[in-house]
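Given as C-alpha cells, the chain that follows is alone and in the form predicted on its own.
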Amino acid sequence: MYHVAVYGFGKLGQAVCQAIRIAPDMQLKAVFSRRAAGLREDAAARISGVPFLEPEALEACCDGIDAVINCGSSAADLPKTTPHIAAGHCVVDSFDTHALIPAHFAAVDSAARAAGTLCIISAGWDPGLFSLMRILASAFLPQADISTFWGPGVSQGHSDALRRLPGVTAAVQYTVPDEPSLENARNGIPPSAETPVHRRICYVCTAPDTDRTVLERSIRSMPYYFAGYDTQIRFVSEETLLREHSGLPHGGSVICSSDAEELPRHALELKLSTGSNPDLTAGILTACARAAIRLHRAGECGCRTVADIPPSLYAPQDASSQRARWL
C-alpha cells in the first residue's frame, strides 16, 4: 500500500483526494492545506477520517507519507512549494507554464538530489499526456509536423493567473481552437508560426472599485498566459459566472502528419475531451505519484518528467498482468 498526502485542497487537490480513495493500492494518509483553519463541512465530507493540516505542518511529518502530490498553481505555488516539498518527501505536481518547465526542472532536480528523494513534475494532460505524444510522434515519424491544440475548455492555471490579478474576485479562462487550422492540420497543413490558432475568452468579474482598462491591460500583456494571444475579456457578475461557467470542461488534440516527398502520408491524432479537468488532471498524478514512490523504492532520485518514466509503472497491475491484458 502506498500512502500518499495532498498539498493544496482547491478543486484539483479535491479531485486527488477522490482519485487516491479509489486507487487500489493507495491510502490518502493527510491533507495540507492553507484552508484548514476554516474548512467547511462539504470538503470535510470528502476527507473524512483523514488530518487535515497546515502546510507548515508537512514538515515534521516525515514518517508514514510515501508521496505528496502538490495541487498549487503553476503562476505562483509551483515554483516555490515543489522544490521546497523536495527537500523532505517524494513530490509529484502538474507545473503547466511551457515555456519555464526546464527551469522548474532544474530547481526540483537540485532538491532531489540533495535530499535523496524522487520528484516528477509538469504531470497532466498537457504537459503530460499529450507531451507523450510528441515526443513519440517525432521519433516514429521523424519528418512530421506535430501540432498541438487545446480546447474549447476551460484552462484552470489561465484561470488561476485570472484570479490572483488586483481587483479580480473570480474568473474563468476559455481556450478556443481556431476550426480552420485544427481542420488545415488534419489535412497535413500545419499552421505557421505567425497564424494564431487560439483564442482566449476570459469571463472577469471585479471589486466595485477596479480600473478596468488598466485591469485589461495588465492581463493582455501577462506573459506566457495572454500576451500574443487573441484574447477577449468579458466582464460579467459573479452571478452569471455561477450560473454560466461553472463545469470544467476541456480538451484538444496533437496532430501529427508526415508528407515527405516519396514516402506514404502518414497522420496520427491524439484527442481528448473530459468533462473535468481537474478530474483528468488528478487521475494522471496519482498514478505518477505511484511511479514516482516505486522508482524511489527502487534507490532513484532526483527530478523526472512522464517522458523519463517507463509506462509499466503506472499502473497498478504488475508487468506480467500488463503484458498479459494490454499489449
Contents of the next structure:
Protein chains: 2
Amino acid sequence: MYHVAVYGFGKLGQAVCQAIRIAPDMQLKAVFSRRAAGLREDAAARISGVPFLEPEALEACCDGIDAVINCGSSAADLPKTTPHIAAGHCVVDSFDTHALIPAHFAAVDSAARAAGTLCIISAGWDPGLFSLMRILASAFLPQADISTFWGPGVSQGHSDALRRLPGVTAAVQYTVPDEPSLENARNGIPPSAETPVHRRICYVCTAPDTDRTVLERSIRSMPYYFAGYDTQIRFVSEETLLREHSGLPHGGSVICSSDAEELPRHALELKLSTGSNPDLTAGILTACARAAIRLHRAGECGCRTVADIPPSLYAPQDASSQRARWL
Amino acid sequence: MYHVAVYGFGKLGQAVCQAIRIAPDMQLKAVFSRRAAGLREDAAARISGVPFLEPEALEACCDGIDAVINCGSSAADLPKTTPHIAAGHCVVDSFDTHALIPAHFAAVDSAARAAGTLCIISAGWDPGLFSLMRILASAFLPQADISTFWGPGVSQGHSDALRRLPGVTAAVQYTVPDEPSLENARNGIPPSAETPVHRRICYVCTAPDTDRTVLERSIRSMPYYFAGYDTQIRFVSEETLLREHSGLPHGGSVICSSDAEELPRHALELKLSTGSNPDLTAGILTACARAAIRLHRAGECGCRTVADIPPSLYAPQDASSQRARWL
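Next up, the form predicted together with another copy of the chain in place of the form predicted on its own?
Below: every chain and molecule of the assembly, starting with the one above.
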C-alpha cells in the first residue's frame, strides 16, 4: 500500500483525493491546505477521517507518507513549494509553464538529490501525456513534423487575465483550435510558427456602468493573450455564466505527420477530450505518485519527468501482468 | 555512434537499413541474410559497402556490433532466432503474436541474462506503440474502457491464409474496422468480446479452372480468419492486384473512453495510419535498438518491452535537450 498526502485543496487537490480513493493500492494519509481553517468541516466530510492540516504541519510528518502530491497553482506556488517539500518527501507536481520547466527541473533536482527523495514534475496531460507522445513521435517517426493543438476547452490562464480587467466581474475563456490548421497538420502541413492556430471565445460578465466598447478594445489588445488572435467576446449575465460555463472541459491533439513525396506517409494523432480538466490531471498525478514511490524504493533519487519513467511503473499491476494483458 | 546489424533482409530488413541510414547516431555494420547468395549484387547496391553475410557468420562477429535488429518473420523465425542471437548480442525484434509474448519474453530473458545482453521484444506499432498507449491509458484513466481497432490496412497473416488455399495464385486481405463500433467506443461504449468489429475485404487471383463458388465457400468458413466476419471477396486479375494492391498500408486506433453517468467524461484516442507498414515498424525498431544499447551500456541485461523503457532513451538527443524541446 502506498501512503500519499495531498498538498493544496482547490479543484485539483479535491480531484486527487478522489483519484487516490479509487486506486486499489493507495491510501490518503493527510491533506495539507492553507484553507484548513475555513474549509475544515466541509472538507472533513469530503475526505472522511483523513487529517486536514495546515501546510506548516507537513515538515513534522516525516513518517508514514511515501509521496506528496503538490496541487498548488502552477505559476504562483509550485516553483517555491515543490523544492521545499522535496527536502523532506518525494513529491509529484503538474508544473505547466513549458518555458520554465528546465529551471524548475534544476531546482527540484538539486533539492531532491540533497535529500535523497525522488520527484516527478510537470505531470499532467500537457505537459505530461502530450509530452510523452511528442517524444515518442520524434523518435519513432524521425522525418515527420509534430504539432500540438489545444482545446476546445477552458483556459484558466486566459480566464484569469480577463477577470483582472477593470469592470469584469466574472469571465470564462475557451481556446478553440482552428479546424483548417488541424486538417493541414493531419495531412503533413504543420502550421508556421507565426500563424495563430487557436481562436479565443470569451464569455464576460461586467459591473453596471462598464463601457463594453472600451472593455472589448482592451481585451483585444492584450499582448500574448488576445492581440493577434481571432477573439470573440460575448457579454453574458452571471446566471448564464454559472449555468452554461462552470465546467472545466479541455483537450487537444498531438499530430505527427509526413507529407514529402520521397518519405513514407505516416500520420499519428493523439486526441484527448475531457469534461473535467482537474479530474484528468488528478488521474495522471496519482499514477505518477505511484511511479515516484516505486523508483524511490528502488534506490533512485533526484528529479524526473514522464520522459524518464518506465511506463509500467504507473499502473497498479506488476510488469508481468501488464505484459500479458496490454502488450 | 551506435553500431547496428540487421538480421533478415525482407521488406522489414530493407526498411530498417533505410531507417539506420537517416539516424544521426547510428551506423549499419552488416546485414545477415539467408538470401545472401541470391540477392548479393542487388542488395550490395542498396546498402552500399556494408558487408552482406550468411546468418551463420553472426556468431563470429562479436566485436563492433552493439545491437542486432532481428527482422525475421514473426511466427516462424523469431521464437528461435531472438534467444539464439541474444546469447551473443543485444537484440531487438518485433514479435507480434500477442498471446505468445509472455513465453517469448521468458525465453529471451533467460538467454539474455545468461549472456549479459539486453533485448527488447515486440517493438513495432502493435505490439509496441499501441501497447504503450494501452498501458498509459489503463494507469492514467483507470475507470475508462480501452479498445483497439486495426485497419484499414493489409493483414499479412490473412493474406497468407488466402494464398495457401488451392486455386489461389495471389491474394491481399484488407482489415477494415467497423465504423459504428469505432464511434461507439469513442463514446464510451466498447465492443463486447463476442462482436466482430472488423470487416475483411479479400482481393483474390485464381488459377484457370478454379471453381470460384467452392473457393468462396471455403474462404468464408475458415475458422479464426474469416468465419463469423463480414467478409467481401473480389476476384481480380494478377495485373490489377499488382497495380492497385501492392502497397502495405496499415493503421488503427487505441480508444480509451468513459461513459458512466457518475464518472468524469474523458476520451483519449491514438490514431495511426501509414502508407508503409514496414517503414513504420522499421522506425520503431531502430529507436528501440538505440534504447537497448543505452540500457546495456548502463549495465542492464535481460529482456524488456516498451513497458519497461524510459521514453527519452528512444531519441538521439540527450534527456535535457528533449526536456527543453518536447516537454
